[in-house]
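Below you'll find only one chain, the form predicted on its own, shown as C-alpha cells.
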Amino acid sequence: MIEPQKIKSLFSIKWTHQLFCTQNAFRSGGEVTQILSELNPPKLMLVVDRGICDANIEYVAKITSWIETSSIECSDILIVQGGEKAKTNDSVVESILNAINELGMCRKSVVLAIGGGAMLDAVGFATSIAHRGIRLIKMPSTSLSACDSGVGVKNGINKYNKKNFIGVFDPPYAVINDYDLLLSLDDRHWFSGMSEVIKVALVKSPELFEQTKTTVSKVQNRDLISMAKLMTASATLHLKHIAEGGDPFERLEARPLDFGHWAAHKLEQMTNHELTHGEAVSIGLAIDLQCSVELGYLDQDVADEVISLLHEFNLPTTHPKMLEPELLDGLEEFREHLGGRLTILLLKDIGQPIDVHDLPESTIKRAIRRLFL
C-alpha cells in the first residue's frame, strides 16, 4: 500500500510594476524607444484604438513616423474596436490572436497597445493567453484609463451580460501615460476619469481629495498640466495598492479600489453602456456614500460635499435605471466576482474606509431616494 504524502513548496515571483508619465512618448529617445531598447524584442506589434485614429490623426502620424525610423521589426498598425464594444464579444481578442499567429510572434516579442481602458483589457487578455503570455506595453488614451485601469493588472472581456466574466491577472511590462493623448478627448471623456480620481482619494488620500477640490476650475478649463497631476497622483495610488497592498491578484474578499463599483457595473449593463464607466462609477459612489450615511458611518455633510464635487466635473449621480429592482442584482454579481462572502467598502470619513458584509435592500432604497431629492 502506498503511504499518503503531502508535499508543499513555497515560491514567489519578483515583479517591477513600472509607470511612466510623460508627453510625446514617441519622440526620438522617448519612453517608447527607451523601454523597447531594454526589451530588444524580435518582433513588435502596435495596436491602436479606432477612436484615436478618428479623433487624433496627429498622434497616429507620430506613431507612423516612429515605426518608419525604428530598427525593430514592426508590423503595420493594427486598428481595433475601442470603447465598451471592445469587451462585449471576443472579436478584438480574436483579431489580436490572429495577428500574433500570422506575424509569427514568439514569447519574447512585444505588443504595444494604445487605447482606452476597455480596449486595453481585451488586448491584454489576448496577449496573456497567446503562447501563455506575450509581453505587453500599455498606453492609456483616456482620462479614465490613465488614472485607473491602465495601470492595473486585470485583463478580460464581458460574458453572460456580466462585466469582466472572462479574464486573467497578468501585469504589463510597462505602462506609459502619454498625456498628449488626452488633448483630443471630448469634454465627456475628459471628465469621465475624475470619478476614479475621487474614488481613490476617498479611500486612500484626503490630500488628493483636497488637491482635486482646488483644481476644479483648471480641469473645467481643460488645463492639461493640472489634469496630468491628478492623473499621475491617482495612477500612483492605484499602482501602490497593487504592488504594496498585499493582494495584487485579489484572492481576498476586500477590494478597496472597487468602491462604488457594485452598482456601477450593473448600471453599465442596464443602460446598454449608454453610461461610460466613469459616469457609472460616479453614480455608484453617490449610492455607496449615501448608504454610508444611512448606516450611520458617514456625516451627510461629507457625502454632500463629494456629490457636489462630482457634479462640478459634469458627472451624474442619478439615473432612472437606479430605480429598477434589477439594480440590486448587482450585489450578488459583485459577490460572485469577488468570491466568498459579500464585502462592500463604505466610508466613515475621507480616507477612512470600512468593510461591511451586508447591505440591506431597505438601506439602498433609502439612499437612492435621498439622491433624487
Ligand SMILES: NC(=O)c1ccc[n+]([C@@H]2O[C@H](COP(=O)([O-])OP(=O)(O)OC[C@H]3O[C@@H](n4cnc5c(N)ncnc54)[C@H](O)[C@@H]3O)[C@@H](O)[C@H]2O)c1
Second form
Amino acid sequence: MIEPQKIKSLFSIKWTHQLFCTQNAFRSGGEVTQILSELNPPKLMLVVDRGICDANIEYVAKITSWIETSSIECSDILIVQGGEKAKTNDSVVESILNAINELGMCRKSVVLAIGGGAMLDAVGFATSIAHRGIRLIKMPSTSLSACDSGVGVKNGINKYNKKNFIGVFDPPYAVINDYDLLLSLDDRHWFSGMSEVIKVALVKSPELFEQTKTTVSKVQNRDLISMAKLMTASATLHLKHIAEGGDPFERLEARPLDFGHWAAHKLEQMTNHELTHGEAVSIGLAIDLQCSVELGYLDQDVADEVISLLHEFNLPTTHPKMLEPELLDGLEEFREHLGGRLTILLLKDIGQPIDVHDLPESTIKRAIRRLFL
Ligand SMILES: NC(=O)c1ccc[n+]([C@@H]2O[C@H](COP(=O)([O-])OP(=O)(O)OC[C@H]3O[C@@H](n4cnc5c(N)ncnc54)[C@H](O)[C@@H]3O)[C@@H](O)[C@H]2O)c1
Ligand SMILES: [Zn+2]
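Moving from the form predicted on its own, what structure would you give for the form predicted in complex with the ligand?
Then the entire complex follows, led off by the chain already shown.
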C-alpha cells in the first residue's frame, strides 16, 4: 500500500520589464545598440511589419544601415504581414519559427520585432514557444501598441473566431517606443490608440485624463511631441500595473486594463475586423460607461464628457452591429477567456473603478440605446 503524499514547493521568478521611450532608436549608440550590447546575443533576427515597409522607407533604410555597421551576427530583415491578418491564421507564427530554425538561433539569441500590436502578438507567440522562449525586443509602431500592447506580456493569435484564443504570457526583454515610427501612420491608426489612453486614464489616472483633454488639438494636428507624452504616460501606467499590480499573468479575477473589452473583442470579431482594436475599445468603453450610468454608479455628465473626448479623436461610440443580439455572447466569451467568475469593471468616477459580477442583458440593451439617442 502506497502512503498518499503531497509535496508542495513555492518558487518565484524575478522579471525585469523595461520600456525605453525615444526617437531615432537605430542611431549610432542609440537604444537598439545599447540594449543589444548588454545582451550580446549570438544571433539576431529583425522582423518588420509590412505596413512599415510600405509607408516608411526611410525608417527601413535606417534599420538596414544599422545592420551593416553592427558587429552582431544578423540576418536580413524578415518582413511579415501586419494588421489583424497576422493573427487570424498561423502563417506569421510559422514564418518566425521557420526562420529561427533555419538560422540556427538558440535561446540566447534575440528577435527584434518592429510593428503594430497584431504583428507583435504573433511574433511574441512564436518567440515564446521556440526553444521554450527566445528573447524578444519589441518596438511598437502604432499608437495603440506604443501606449498599450507593446508593454503587454500577452502574446497570441486568434482561433475558432475568438480573439487571442491561442497564446502565452511572456514578458519581452525590453520594449523600445521609437516615436518616429508613428509619423507614417494614417490618421485612423494615429488616433486608434487614444481609446486605450483614455481607458487607462479612466481606471487609474484623473491626471492623465486631464492631460488628454488639454492635448486634443495638438493630437488632432499630429503633433508628435504631445502624442509621445500621452503614449509614454499611458504605457507607464500599463507597465506599472503589470509589474506592481500583483497579478502580471492574470490569475486573479480583476482585470482593470480590460475595461470596455468584453464588447470590444466581440465587435472586432462581428465586424470581421473592419473596426480596429482601438475603435472597438472606444465603443466598448462607451457601452460600459452607459452601463455604469444605468446601474447608478456614474453621473451621465461624466459619461458624456468621456464620449465627447473619444469623438474628438475621431473614435466611434456606435456601430450597427451593437444592435445585434450576438453582441451579448461577448460577455460569456470574455468570462470563458479570463476564467472564473464574470468580472466586469465599471466606473463610479474618473479614477474610481468598481468590479461587478453581474451585468444584466436588459442593462446592456438600455445602455446601448442611450448611445444611439
Ligand atoms: N498583447 C496585448 O497585451 C494587447 C493589448 C492590446 C491590443 N492588442 C492587440 O493589438 C492588435 C491591434 O494592434 P494595432 O492597433 O497596433 O494595429 P495593427 O497591428 O492591426 O496594425 C494596423 C495597421 O498599421 C500598419 N502599420 C503598423 N505600423 C505602421 C507604421 N508605423 N506606419 C504605417 N503603417 C503601420 C500595419 O501593417 C496594419 O496594416 C489587436 O490584435 C489587439 O488584440 C494586444
Ligand atoms: Zn485593448
